[in-house]
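Below sits a lone chain in structure tokens, taken as the form predicted on its own.
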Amino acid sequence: MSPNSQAAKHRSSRDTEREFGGTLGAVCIPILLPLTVLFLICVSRSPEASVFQWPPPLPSADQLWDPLAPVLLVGWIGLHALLYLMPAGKVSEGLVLRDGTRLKYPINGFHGLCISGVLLMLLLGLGAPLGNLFELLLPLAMCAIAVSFLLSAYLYIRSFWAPSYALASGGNTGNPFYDFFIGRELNPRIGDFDLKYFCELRPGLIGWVVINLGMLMKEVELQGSPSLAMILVNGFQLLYVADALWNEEAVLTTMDIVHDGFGFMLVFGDLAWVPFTYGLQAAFLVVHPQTLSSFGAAAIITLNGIGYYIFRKSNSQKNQFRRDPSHPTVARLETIATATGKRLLVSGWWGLVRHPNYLGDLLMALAWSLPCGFSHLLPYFYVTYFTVLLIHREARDERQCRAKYGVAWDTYCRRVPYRIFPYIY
């Protein structure tokens, strides 16, 4: 085999391993993504609120540009930059880094939710119109969008000044448009504030409550006040991103934090699509009231009760057993030994399948969709997306694993046979 040849192999072979499709994905998704999210609000708006309707309903300029969404936008980012930086909550140390190193991350996320809290209780006493936020969606959305690109582009031009050590290993590839997406630097800083943590559960998080908010504000303008399906909407993901930030510590042991870069992928994730897709339902209940019987609110409740159960105490397990594995909520669970010197869990939670936390974070989003009603696909959107994302990344998960502890793998496997839905999947 010629030198070329085997260089083109090489090159091949890199590119298959590339997550989200390699260099197409690359350029593909940082177009695709954006436009779906603007088709989404569309459709959560219009009469019809069909994924199918052709031609799809377009916004005109006027639409998608308001002076005051920029305005928004870059204060609220800049309000919680400053909660980020407040001397309030614990500081706790992320797993070592290559260079042997631990950062230290502020825990005071759940304190901005509550500060946040505060102060739209102030301005809604205040008399200010939040129900105005269901008019601003598209613009606010493009802005965010924007400030996507910008805040990708910044972090690739600044990664090529960062030392190797402090590279993400799958986001150095050299191909620009993958590099872009994926991102190169693992952990970029100004001084001691972490951009990825910081938008990682911050903003848009957060964002994404006081929209749900806003939307429940033009309910009660429209009906003079808020349906139980919306009451239910806004208390889940209320509920959901309240226990993210209560349990904000758990975050560093993620992939998103110790494995993958801070690039396209995961900023426009945080900035733009968890606050303006994860609570279209909000969104689509303005324009499309439903009623729920006494029975239905119940079980709805009871779903997304089991699925809280099962996503909160599954994870907390995961997090005591990194962290503490003599700790005596974990020490009597059976482990298997690998090679890294690392036990894996095979009872418990983990004994059920590998990723019981999956299994109650789809069934919380299936709690989500139902008080909106069977008569458009729309509101199930976000299940129907969530479960293809945590299908894909129990997919990353399982060959980062097999190439981490090989033969502990496969025994842990064997153990374990169900990957998300007991005895399905």
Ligand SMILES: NC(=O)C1=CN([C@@H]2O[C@H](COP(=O)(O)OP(=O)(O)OC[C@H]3O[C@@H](n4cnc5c(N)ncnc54)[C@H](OP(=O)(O)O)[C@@H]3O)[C@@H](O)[C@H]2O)C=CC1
Second form
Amino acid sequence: MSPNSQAAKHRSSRDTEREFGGTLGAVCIPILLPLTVLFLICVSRSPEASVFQWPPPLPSADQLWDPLAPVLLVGWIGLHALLYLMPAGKVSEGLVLRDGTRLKYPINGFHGLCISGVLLMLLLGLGAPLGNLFELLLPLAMCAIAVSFLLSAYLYIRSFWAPSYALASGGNTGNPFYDFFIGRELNPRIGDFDLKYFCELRPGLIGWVVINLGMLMKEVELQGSPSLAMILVNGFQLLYVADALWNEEAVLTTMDIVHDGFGFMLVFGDLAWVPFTYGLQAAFLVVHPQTLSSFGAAAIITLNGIGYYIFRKSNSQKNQFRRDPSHPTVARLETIATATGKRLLVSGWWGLVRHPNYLGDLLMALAWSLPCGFSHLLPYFYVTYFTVLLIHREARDERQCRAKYGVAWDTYCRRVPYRIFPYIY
Ligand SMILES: NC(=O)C1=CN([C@@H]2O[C@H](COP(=O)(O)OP(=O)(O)OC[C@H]3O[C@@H](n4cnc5c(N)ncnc54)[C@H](OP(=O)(O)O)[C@@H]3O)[C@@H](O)[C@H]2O)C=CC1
Ligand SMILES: CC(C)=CCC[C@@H](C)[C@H]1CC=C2C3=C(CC[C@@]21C)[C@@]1(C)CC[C@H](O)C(C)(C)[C@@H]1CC3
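Please show me the structure of the same protein in the form predicted in complex with this ligand, now that we have looked at it in the form predicted on its own.
Let's see the whole complex now, leading with the same chain.
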């Protein structure tokens, strides 16, 4: 690249439109979201379990800290780092980078999940009190938040040694608060160890199902057996995590890996937000047991099944089409050409709405809350937050696609007018 085009690129990234409320968002979100995690855990175990209760249920200092928590957290991340490095599964290439190269990624996350499962069963067999995770939840969340800040600071500092082509297009504004938050470097690596890819799918996502299992064990301690509601929440969320790891290769084409830098937002999202807020339903059920009729359970299982089917089929259809458009499963689908040479699907799942995968994900999110009944809002936190996240994410993706595909994107939008919910939005 000539010095002039380097300078133009640099200038354009500095002028990039800022997301998440710009500098104000970048200062407030890293303060507010960690407090939200702690607040939600406290609410989930308070007798009222009301997000509006005043004064809010504040934890005492000894509820926030336990010396076992940093040991467990560092041990857990270390175990998954070792599993990431084990020579199992295939090695896949990511999309082509700005310098024309492609990075290699190990596809062994599902192995990691299975080995974690076997280790947990062994620990349970040896009498390990997994239910104690209930009491450890706040100290573990505190440590995960601390690790998120430390890792983000490390990533921000090391990004100044990265070449300019390795920086994310939106994370190099020169504003330290914003760049720390959004992430400067696109694919930070220590040797071959890819920090963003590792964090996206392993310690936090698998940690989430382990915490859920801990909540189930706590319920067994308190009630003698797990409730149907707890089994459903555990089962649905395990399916979601196992599916993500089974289809690990597909993550290599998501916005997070391809476009976003690795900064506080993703680090915290992966390591603290996902494991400690996505499983709030299970934590809630420990203190607020619910009875569920067989008919109710069947209806909820059906809803989760429909959501999963739409989510999986639509994601697989697009991944297959992007990897090999001539594959028999996608070759007959109607498409429109774009100036980049890539085509856009206008039939099949991607002809129904512009984000069928978000629709399926949201139906599942609703199915995860319903086993907790209708008496409290807290179990509906995830589906509410997720609706906001996906509407915002859809708008970000839309902006990027319009910039990439121009008139072809407008034609697609005319052909497929609804974004997520057919005939509604
Ligand atoms: N549980 C959670 O917290 C979260 C879950 N998710 C889930 O992750 C999954 C991935 O989502 P996400 O990364 O946001 O993005 P998507 O998988 O929806 O990918 C969007 C990209 O797909 C391509 N595309 C869009 N329309 C078409 C079309 N008609 N034909 C072909 N390609 C098209 C474009 O990229 P290009 O053309 O360059 O290939 C676009 O940028 C979703 O299922 C989502 O629900 C996402 C966020 C959070
Ligand atoms: C509020 C806040 C801190 C937001 C950060 C957003 C992150 C929590 C999410 C951004 C994209 C994500 C994805 C998944 C988890 C949540 C985050 C990290 C994902 C790994 C969940 C499992 C799915 O099957 C998936 C692999 C498609 C998905 C990818 C995106």
